[in-house]
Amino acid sequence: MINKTINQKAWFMVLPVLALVAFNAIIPLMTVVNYSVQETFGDNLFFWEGLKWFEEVMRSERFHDALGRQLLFTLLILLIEVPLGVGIALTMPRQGIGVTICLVLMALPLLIPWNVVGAMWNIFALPDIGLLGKMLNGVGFDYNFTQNTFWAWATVVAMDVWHWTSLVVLLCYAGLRSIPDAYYQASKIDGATSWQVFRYIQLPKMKRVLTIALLLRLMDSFMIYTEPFVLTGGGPGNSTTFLSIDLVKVALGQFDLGPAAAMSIIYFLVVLLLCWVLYTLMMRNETN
């Protein structure tokens, strides 16, 4: 019988790894915690409140309302980004320079930082001197985000769009490149058609980068705050006051922080929740 040496040293080598992320995340974690179940005034003063925050939030009918907006901007900016990520990886090249300027061009949306691609709507979207809203107003639409509600959403959600739907393609973009040629070949010979192509073979070839891609835009989708917050502030009234930018004013507005850091946990749980309903109904029969 052959005695086996384990060596822990290797332990030391994720400690710096460890502490990073107490410090980037455990640490303000538990002060949210703390700040959740207690109220202060101020010198480091805190009194015990116990779940008072958490019970004012859940009945709060302002969290229920940016709950609301926050779902079906989340809905709307999946059911747009992802079947049009994946139309535009299908008709990508495979192969020449086009590849290379294809996914150059893809990539540029992704290196704009959010406020830059905040204002940068804002300029473009002025109903006066903006060329969209000169556009629009021009062929007969009374298009003006500041006030209408409407245009206000159109406007975030097709910014967002603008923004993040190279994501999903350069993700799905990498899935279809891994399809070895024998699969085209054999459904080639068998006179496939390009709807069997994509159904049987490039559609579950895909399923877990699409997966992934889901579950970025999720998550990126529920943290929204520096685009919507300089393209229209929140409104025009609360319109686009999403979770993130409610709770900024609720912490830094009202400097309320106990009902600020109950809501911060409550949307921390909410995005984990349906992450997690999310990657399970992606992955349900995976057998690979």
Second form
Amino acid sequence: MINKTINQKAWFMVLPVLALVAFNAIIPLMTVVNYSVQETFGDNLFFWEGLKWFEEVMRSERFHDALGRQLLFTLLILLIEVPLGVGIALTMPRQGIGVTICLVLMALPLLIPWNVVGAMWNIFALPDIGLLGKMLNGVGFDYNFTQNTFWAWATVVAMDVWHWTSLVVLLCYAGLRSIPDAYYQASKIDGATSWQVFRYIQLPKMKRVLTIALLLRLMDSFMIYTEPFVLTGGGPGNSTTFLSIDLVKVALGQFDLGPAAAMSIIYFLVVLLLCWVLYTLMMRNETN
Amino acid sequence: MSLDFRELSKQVYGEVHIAQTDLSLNPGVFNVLLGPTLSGKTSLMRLMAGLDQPSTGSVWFKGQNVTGIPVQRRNLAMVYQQFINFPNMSVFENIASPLRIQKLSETQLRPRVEKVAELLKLTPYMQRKPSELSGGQQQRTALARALVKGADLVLLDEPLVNLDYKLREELREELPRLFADTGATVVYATTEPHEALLMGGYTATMREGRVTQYGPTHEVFRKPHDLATAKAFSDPPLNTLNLKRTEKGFEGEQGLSLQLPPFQNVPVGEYTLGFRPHHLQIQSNGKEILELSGEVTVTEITGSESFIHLRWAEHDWVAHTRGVMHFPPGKKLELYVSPSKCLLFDDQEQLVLAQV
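Since the one above is the form predicted alone, can you give the form predicted in complex with the partner chain too?
Everything in the complex follows now, all chains and molecules, and the chain you saw is the first one.
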């Protein structure tokens, strides 16, 4: 028989972390759960409503529209930012002073706060005085992001691409830099074309960082709030009202705490589900 | 029909990587490039391959000047220290890749790939990815890619360094045989003198960016032209002793006086005496023996052999002896060397031939 020493005192060591996590994650989440199953009145009066709010949100056309816009937005920016990021990373210099210059230039947009980005683009794109807006109108486009749905979308997407492509670039660049020079020499000796080098060496070697870049951009794009809020306020009409903007309108505009809480839980589950699906798909690809 | 360098040199940012070199490597044989790290082995190989362009001079292959010809148009193969394979291709596809680039059809390439895989004992792993192989198998795959190509020139840049001892021994034995039948000129870079001796063939020794000597491996080992070659080709390091030739004989530090019968006729001057660790004995076994002494610093024992590190005056010596020997640090030992086993170098560090 093996005599194992059992010492339960170690649990006490974990307590501080548990308290911390409880305060910043579990307790707020539980309050949301609390609101989502009850009708809330002033003076903290609560009435049990069960899954009523969830059903209401799931049936609401407004929620469907916001979710649809959100999915379209995420799809668009992933389709643009990931290939563009990989492309830029591939053309960045591998040594010399150019590396530092490129890295600083790439990191700059990432350092700018969200609301500043929104305000910057707002002014930049104003059709009468903004550089971009004036220029587009000058070359004959009827550009006005506050009135035209297409231009509002184009501006929001362009803004996100400008703000976040750098993240994909930096991650991919790090992945590329970790490939030993011998791989490039070997492919050169074999006479491989640059497409073959990309397809069979660089892409497989970048796979892990690309997974991370995709997941980060997926989650972040689902959380987008500040930039469209500052730029268009969700308009024109509801055309750039993404999930988070809609949620704030329900929760703080209309003060419908029950539906808002139910909506945030569904919102959270959607993000979680998407990330899980994407991660599983990419990991399965790796093992096969 | 050989690989020639004519007045070849390479400078990078004013730093000399390869000093002016004239060398003609024998075709169709196993050539070893031996030298310590940073001696220029890889630089020279990159010039051979055409991955780098020389600063001056030219590279000739089979009587043709190939200096300006881009690497993909030369028929060569290279294997590196790192295990370089396509990460998401199976072993089969990896081995087949050079043939696919040459646009061979499936029916043409399959038998060639299978034959090479058989030679390198990779047949059971054909459908695996490189990441599912051991280090030895990964390097075998890389070697198979080099072999299947049927290259005229095969460059092996320390291919065994990252393998564990057993696998290294195994592959080291196979390597010369694998390439022997292909008729390719093989260049194998290594830092280990031991490895060069086991590989046989020809050896070029390198030190500080220059090729110090080239010839049949055993000849280079036994008759190094200069001190640099002797040092490059000795592990543990060559023992040396500074001597001055006077009327009476050879004199060294601390009043040392020696008679070196094979070198009695050399002119007066400064000399360096070199003797290999396995010629430095701690027991006298006959006549014609130089008597030296030294103080033990460390004793290393590897199974049935002992490496005794000694210090005498300003010199660090190593004696390589059979059997397990224990000596406490600081112990004074009598040492013996046969003068006929010694190498004598003049003040230009050139070998002085012994008079037999």
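We call the rigid core the largest set of C-alpha positions that still match within 1.5 Å between the two forms. Numbering follows the first chain given and starts at 1. Predicted model only: the values in this text are computed from it and were never measured.
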### Query
When the two forms are laid on each other by their rigid core, does residue 18 show a Cα shift of 2 Å or more between these two forms?
yes
